[in-house]
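The form predicted on its own is given below as one chain in structure tokens.
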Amino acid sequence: MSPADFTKRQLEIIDSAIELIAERGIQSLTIKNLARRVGVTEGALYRHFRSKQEILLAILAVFGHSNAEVFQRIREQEASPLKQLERVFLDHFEQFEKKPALAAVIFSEEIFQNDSLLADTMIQVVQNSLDEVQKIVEAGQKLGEIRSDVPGEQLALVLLGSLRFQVVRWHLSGYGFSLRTAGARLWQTLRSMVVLDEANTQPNEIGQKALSL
């Protein structure tokens, strides 16, 4: 679903239960908590959501569909693999930086590993994500832009991973850095390890080794 599929009312509900999630950990948001802070009886935000579980799922609707609105954009640019993967890098620190308290929601383990639904859910969004990155690198390969001696899919993991732990980081530390800025240092340091030069066309020693695990 994307947020036109919600009315005003439920996307202000969505944003709601993501600041009070941000703000008080997942155990504060239920429909008593969000009514209150919404501003509205339990009973008309049952009208809008049957569930916390519901609410829950639209948001992970709204930042699924926000996250294929990103790689569709980059997609339709006419750049190289390697700047795609930049582009996939600060455009999404710049995400999480506009909206921190998504950020507290998204890379949350604690919402999703007690229900299988929202877990599936999650896994789908991350794999959609794994996927589209797994494309860009696949397609510098094929160019000899990027090194081609680790597998796309290897190299994609450890792109998002990075980009995760580095979000993490920014909200364990109270926001207290900038994301773009730390981002794109992140960025410099991954392409130098993915980018195929003379330095990396060969893997060393160390290297084939670590691979053959």
The other form holds:
Protein chains: 4
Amino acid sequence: MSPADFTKRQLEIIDSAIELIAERGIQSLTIKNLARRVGVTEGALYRHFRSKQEILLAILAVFGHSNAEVFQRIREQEASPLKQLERVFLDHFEQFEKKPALAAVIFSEEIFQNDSLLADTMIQVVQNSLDEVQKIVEAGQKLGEIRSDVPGEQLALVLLGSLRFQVVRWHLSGYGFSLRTAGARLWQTLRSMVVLDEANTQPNEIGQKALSL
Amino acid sequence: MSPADFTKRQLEIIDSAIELIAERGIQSLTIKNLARRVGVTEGALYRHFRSKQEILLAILAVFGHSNAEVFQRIREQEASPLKQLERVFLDHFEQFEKKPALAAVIFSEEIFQNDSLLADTMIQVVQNSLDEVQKIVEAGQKLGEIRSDVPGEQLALVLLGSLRFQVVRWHLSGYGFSLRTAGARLWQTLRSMVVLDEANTQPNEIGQKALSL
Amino acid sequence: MSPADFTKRQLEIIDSAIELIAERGIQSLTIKNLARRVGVTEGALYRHFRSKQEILLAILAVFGHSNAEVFQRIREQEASPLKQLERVFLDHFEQFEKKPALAAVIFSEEIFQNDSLLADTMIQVVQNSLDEVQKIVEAGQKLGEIRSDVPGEQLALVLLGSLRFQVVRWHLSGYGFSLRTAGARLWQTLRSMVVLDEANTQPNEIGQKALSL
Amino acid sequence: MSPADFTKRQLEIIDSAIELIAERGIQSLTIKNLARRVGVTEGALYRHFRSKQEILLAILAVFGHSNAEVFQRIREQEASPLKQLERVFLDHFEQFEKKPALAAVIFSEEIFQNDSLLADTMIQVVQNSLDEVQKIVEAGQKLGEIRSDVPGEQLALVLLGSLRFQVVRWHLSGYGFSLRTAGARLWQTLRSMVVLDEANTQPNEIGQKALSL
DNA sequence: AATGAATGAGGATTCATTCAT
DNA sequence: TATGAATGAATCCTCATTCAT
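Next up, the form predicted in complex with the DNA, please; the one we just looked at was the form predicted on its own.
Entire complex below, previous chain first.
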């Protein structure tokens, strides 16, 4: 389900829900709190969603869509795979920093676990990102831009795992540091680790290194 | 607080709690469910822990201790940093596979978020692991075994982030694959990515690579 | 807060609460008991009051208002201070006899003690009555109707203390005597004690006294 | 039952209970709190009292005995009735100020209300004090020291009611003023109100008054 | 005498959901 | 569409009491 399928009111509710999660955790995403934030009665929410589960599904849909959008935008740019990966990272971090609420959804895996429909949806969202990253990585491997001594699927795991961990830490710290800055640094690290031969891709740094030796 | 400081009954309760989290998520770690699993009345739990928060703290203590133990064991072996990192990975995965319940705690960040004492404890547990990994990495960097073109702190982030992501996926999949096997594969990947020069550390693979090129 | 500020349902709940206190003591004013008496679920009460404390405050508000009303009515009558005091007594006793539940609130000082907001409100209610009585007394003293050899504040203390004690005893006795009758008798006693010179105000009794000397 | 009939341990428990009531109200007189204060296990209390009710009865017994003692002491002094009344007041206030805990029992009427045995005992304690005061008053009336135009029973009501009210206010204020001082003042007031003719009973003060006029 | 562990009932409060209006 | 009131189940926690040791 794409956000376009939601009514204006529904999107309003989803937004409020995500805000709520971001600010006070999924635990405080109750119908009462949500209704108060939206500015309507609790009962009114049930005009727009049949149950709380449907709201959670909607949140996942929006989260998944937001993720997919990042990849969509990047695919359209037709940059080199490495540049694309860079964008994946920087765009994700930027998006999270702009809307910290979305980052919180990552934490909510737990909630979604109880309900198998929610769990499956969640897994799918994660897997989708993994697949997208893997595709880019494999394109880069084909072009010799990215190391081929490890399977693309594994590289995707490392890349996304690192990304998520950074976001998690940022969230746990109470947004205590600039995710964008920390993310950029992390990308530099990962970049160095996934390219096969620095000489080909970052001639400048090689020069620095030669000097520093 | 070390697990040794807990009474037998307390450890029993903690174990039941971790099981509960593992099987049905933190959401279902209620006093009633916990009491039922332990086989006592709800009130009885309060003779052993003053509050639910104390139980959660105890779980974190056990989790942190279990983590620390892995590092402790490894430090004692005095293997090369790279070998130590390998052990960190394999031992963690092994421990999680033996006690999947513990893996579930990783998910519970959310719950711990509401309560600032719990959140701080959680952050500390995570940070502790990060520090341990970073120390090993930096030792490896000094010995030239591990690449020095990226800060050790960043490498630690990548390593732990990947590890956690794998565990998360394993858990979300309903333990649908062998964590040990998948973990070993992930380690091979990470290993390749953190060593500076394949020639020195994995001569065999170099040969393969030479061929594959 | 005046009773007029409460909704119909709130007043219903307050009334039930006061009844409960009157019949079985404050100890039995539990949410469950209260809900049962009102004829709704426990949760339903929380739509009308945010907490039990709020209910207790509401009771005090009603009690305070009921007290204030007595004084209000009396002030409007513009009778002589002594007549006003008489009315204070008789009206209070009458009101308590009509609504014995209210009398029980006097006992509940204890409950209100734990919560400082409640305690303060309670003290204020008591102090308010004291102030009102004192004002009347001092007016009487100015007119020479009431003895001036003791401070008005002290007389107020004696008057209200006696009144309360009578009510307490009536309540403890299980409403085993007519409060109105006993109250009237008590007033006669107090009346004799606060007037300065019997000759001016109760010429009939003077005759008796002359004899008895 | 006199305090002499209690074992040392029992008296210790009763004392702790009274302290508890004084400090935090009857609501916090739970077996758990009591046991903690005494320094034993909850179960241990049941070696000394069969139930909580028995403990409450014991408290009432001690309270009643303490009251009776005041009257006993006074009867033995064979002072004039008026002097005796003065002592009743001053001694009570002094005793309460020395052991504020006892004052708190006055508040606990509520608790005792639920249980009819406790309620009866409580009533009896109060009635006993009333009777004692009444006896003294009537002796004073016979001697012409105290006004005879109102029944002794009524005067007793006024005297004790005032005394209790003062104690209640002192307690509610958080012991915010000197009960002894306020009590002495209250007595002066009551004294003036119960004597028939100042000239006969307080010649000294008359002198003062003459001077002050 | 005292402990430590347990019980069962009940405490206040919050939850998602329903429904008449 | 929305409200306001209600429900029933669940939340964590405390109570007085019991009992084997």
